[in-house]
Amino acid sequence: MSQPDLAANSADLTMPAVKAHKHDCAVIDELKMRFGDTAFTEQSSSDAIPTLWVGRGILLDVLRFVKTGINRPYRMLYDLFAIDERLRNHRDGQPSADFTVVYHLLSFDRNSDLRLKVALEGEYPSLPSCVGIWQSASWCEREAWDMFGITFEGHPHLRRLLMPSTWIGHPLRKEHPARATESGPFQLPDEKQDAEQEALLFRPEDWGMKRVSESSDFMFLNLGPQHPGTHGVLRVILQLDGEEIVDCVPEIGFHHRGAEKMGERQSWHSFIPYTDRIDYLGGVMNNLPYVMAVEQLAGIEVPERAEVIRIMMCELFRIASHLVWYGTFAQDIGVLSPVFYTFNDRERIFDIVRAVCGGRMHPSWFRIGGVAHDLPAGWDKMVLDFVQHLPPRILEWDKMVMRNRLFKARTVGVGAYTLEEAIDWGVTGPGLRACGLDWDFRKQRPYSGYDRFDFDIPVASNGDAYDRGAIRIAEMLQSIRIIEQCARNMPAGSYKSDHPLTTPPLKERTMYDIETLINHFLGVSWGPVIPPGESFYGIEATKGNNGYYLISDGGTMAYRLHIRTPSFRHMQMLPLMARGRTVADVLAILGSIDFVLADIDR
């Protein structure tokens, strides 16, 4: 993979504002032609994604058709999640339902999405599983059962995913308590403690595994949840035949904090700090898809200056996140020095972030309609000094790590997967581009003004641990180009929209008339009242595509908030990447994925 031209770092940012991405609505006619006009009910949404309600009886036929039977198919199951509809007031034109299961599909050929919904009736409804169509559906369906109690018939391992196996109830149902104060006092009698310890035991038979083969006994080894190579509280149970991994089971949920449940009791504004804690290395990049989904619901247009400020800060955090990955990945392989260098340069980024935002790792600085405040005096010198400092450092580390023959021996050909496998498992971001697909949402679906910038998309071909690393290193150099263009061509104007639903609202006239004072007080204390609707927005985040699906019921907080995180999909692929390798290879594979446990567990 060739290195980019570091001298190409200026561009004119006076191009017209970005228009919303247009999805291919012709798929609706194609589906009706195949299954009949009465098979579907159309629904409009704020994000303009073609949305169809489909009957339970033909669901799998429709899913198979859009994946393999249709022209320019929807090959990726981008997301699958559920909604508890029982307390929702605004469902105009939608079929009656107690629960809804949503299938969000992505077509690379059309550069378009398709949303299919299934209406379910009853206290504990069921649906046929689509694991036989998409491998990535396994964890999504387990999560929907775990959180809502929806059964997926034919699923091979329908059991708890994020909650402990001893948990009672389904947390995202509306009747489940949202606060500790709504529950009784915590008690841990001896019999409960014994039951909890018993539940932690791994039983291979539950996962279709055998304890013995014709020639030997298998060993089952716990890697984690307290192991430095797992980068957090992740448990991986390895089935070993000597040194060779026969199979493995990733166990997640130790970091689950109920972020989506919190979204149902926080105002649209006060939930912003919670987004920082999802991919906790991504900083304000976590804010961006959330606030853009709210802006899409409310019809808020963001000023050009605010868009460029957002892009600059996001790209700084992309580099900061990649620096953590680079140093720890090298350390996992046995190259110990780079982690000190990369963390030192990450501190330089945090100096800029603190000067601009007032915070470091979790500044929570983006706002609905713009950013919290304008750039401070002297920001441009700090940024330009940094973009001159970092590229030579990256090239120096390249000699130390990526060209190191021992590092290559540990990563080249390790944990490889094909492009077809990546799409089937829902891989996005560097892991997808490492397989040869030139797909980056900043280019394919420019948002927040990315089409005004000159940058390239690094692509590799082998889909192994080495190429996943090479992609991220090249991405840092491209982020430097974008940041420099922001610094040299920052537009004038406002840092915040003047739309009445922005938060906090503008306060120029709060001391002049009581109406403005009241509106400002309510906007700050309660947050805006967002019109009823549904909206999804996804961005090219540090680890892949990160998106927020929001439902407003016409109130001051989300009726349903769903977070589509990349790490959740990528970790599910670990057994595919690990089979036939050694225990040492697992650490190289985990490091190359670049995951964050909070991004998996939410």
The other form holds:
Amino acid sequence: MSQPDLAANSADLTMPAVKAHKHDCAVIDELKMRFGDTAFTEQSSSDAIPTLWVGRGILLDVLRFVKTGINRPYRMLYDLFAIDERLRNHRDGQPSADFTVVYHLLSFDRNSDLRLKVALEGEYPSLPSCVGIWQSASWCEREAWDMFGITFEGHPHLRRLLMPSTWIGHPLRKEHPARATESGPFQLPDEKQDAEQEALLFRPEDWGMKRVSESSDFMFLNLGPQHPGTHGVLRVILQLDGEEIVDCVPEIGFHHRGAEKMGERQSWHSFIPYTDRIDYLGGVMNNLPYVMAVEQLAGIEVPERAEVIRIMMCELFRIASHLVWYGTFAQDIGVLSPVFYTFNDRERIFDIVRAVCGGRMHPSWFRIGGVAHDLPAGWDKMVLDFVQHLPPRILEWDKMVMRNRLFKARTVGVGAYTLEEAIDWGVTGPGLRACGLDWDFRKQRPYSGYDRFDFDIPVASNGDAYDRGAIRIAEMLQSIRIIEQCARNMPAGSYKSDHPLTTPPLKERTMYDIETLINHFLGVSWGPVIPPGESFYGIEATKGNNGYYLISDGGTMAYRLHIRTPSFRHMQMLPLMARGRTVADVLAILGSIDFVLADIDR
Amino acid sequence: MALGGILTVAANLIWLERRLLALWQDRYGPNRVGPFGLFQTIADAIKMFLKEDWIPPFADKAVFVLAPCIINATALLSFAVIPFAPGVQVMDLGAGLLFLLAMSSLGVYSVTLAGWASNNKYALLGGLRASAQMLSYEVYMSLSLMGVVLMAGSLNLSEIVKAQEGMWFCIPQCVGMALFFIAGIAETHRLPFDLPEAEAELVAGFHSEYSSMKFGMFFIGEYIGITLISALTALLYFGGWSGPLFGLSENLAPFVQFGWFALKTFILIGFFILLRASMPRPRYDQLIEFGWKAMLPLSLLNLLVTGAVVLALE
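Switch from the form predicted on its own, shown above, to the form predicted together with the partner chain and output its structure.
Time for the whole complex; same chain goes first.
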């Protein structure tokens, strides 16, 4: 890897940015040709993703057809989640439903998405499981069951995923209390404690595992939730034959804070800080998909300066996140020093972030319609100093880590998956690019004006732990290029849109006419009222594609807020990567995935 | 006195290692307690002594207590045959080197028994790894030493030092030295060969269940081990106490000679610490494979060539 030629950077900010990605709507006709005109109901949404309602009966046929039968297929199950429709008022033209299950599919050949919805009637409805088509649906369906009580027939392990197994009720249903004060005081009598303890026991039989084989007794090793190698509260149960892993079960949910439920009772504006804590290493990068989804729903155009500021801060946080990953990954392999070097340089980023945003790790700095305030005086010198400082450091660490033979012996070929497996399991981000697919939302579906910047997308071919690492390191150098272009070409203008739904609204004219004063007062006290509709926005976040799916019922809060996180999918692949390897390899694999527990559990 | 001296050195090594690591890792390290943070280890030791001496109810109590004693006893006993300067040693054994190897073999019991007695899966894995690693690396350690023995014609450490008057053995025995040092790292299970405790994988490996001073004994035992291997390397390959005497009288000479010995030992200890600051950890099977496929043939070859040359010169 060589240092990128920073002089060759030529951002052309005079060029108009791509405003919205065009999805391929021809699929609607292709589906109607195959299944008949009456099989589907179309629905429009503000994100322009073709959205079709499908009957329960033909659901699996349709899914199978779009995955394998259709030309230029939709090979990735990008997301699967449910909606409780029972209290929703604005459902114009949508088939009647108590619950909806949404399948969000992605086609790389078309560079287009497809959203299929299934209307379900009844208090605790059921529908056939699609685990047979996409294995990655397993956790999504378990989550939907856990959160809504929707049964997926034919799912091999339909049990709770995020909530404890002793939980009563399904939290994302509208009747489930959102606040602790809405339920009785918490008590833990001895019997309950015993039952809770009992529920924590791992029974291999529940997972189709055997305790003994013909030749040996297996050892079940409980890795986590408190373990130095799991980077947070993650529990992985390993079935071991000696030190070799026969199978493993990742158990998640320890970091579940109900971010989606909170989204239903926070105003559109006051939810922004919660997004910071989803991928807690990504800082303001988390704000971006959320505020863009809201802006899409409200029809707000963001000024150019705000867009470039957003890109600059996002790329700084991409580097900050990758630096944490680099240090801890090296530490997992046993190189103890780089973590100190990378954290020192991360502090330099936080110095800039502190000067610009006033916060460090979770500045919650983006706003609906722009950013919180303008850049401070002298920001460009800080940024350009950092741009000069970091690349030589990264190349220096390369000698210590990536080019070390022992390090290579531990990572090359470890935890490898093929491109087909990656797509099938919903892998995005560096993990996907490590398999050779040049897929980055910043290039494929430019948002916030990324198309006007000059940068490359690093790609590798082996899909192993080493390549996933190499991609992230190369990405940091590319982010440096983007940041430098931002700093050198920062456009003048406003840092915030003057749209009335911008939050908090601009105050300049409030004292001159009563209409603006009222709007300002309501926007600040209640928060903005976002027009009813549905909107999804996904971005290339630090760990893969992070997206927010918002449903507004015309209120000051989201009716349903769903967060599509990359780590959730990546963690689900762990057994595939770990089988047949040793305990030491599991730690190398975990390190190479670069997950954040809050990004898995939300 | 020697015992107290070695324990003090080992304890202060902890401070030295923390300061050196900090230096190499762009941070301060312990610098608050006493001048340059020198009393940090004392503070740590006091804390360790005052902690609850906890034996888990599921552990095998007798063995659990015995295990940390073994490592300290064997490591300290090994120093009995180390000559710090001409004539300055506890006992001048004819087969000093054999005694050392015997002690180091016994040291394996400590780690293995600790892993077994803790009745904890992580500790067990650590203990298993330790026994396989230490047993196999002991083989290469003793084989690589045989080159020195052949050249010096003696197993007595003082004799070996005297045999290096013309040339330090690190030159003719450079392969042997490298092999011995690698095996030494594996014996003391230090990074990069710290698989028995590999904190990222096994939490704390064989001593996961240990706390208070029983943990402290493993801790000190590790540093005594480092001092021992460094002292041995200095003795066997770097001429031990030999060095310029600056024309001093015979009464003062041993002090300078001891100084030379100490200096060489500390440089080697520094090397141990530098390795920890810079190397990744191989996987268990890679370590064992490296042992049997690279270390063993090389140490046998070294022995063969040394033997042939010694024979030819006679």
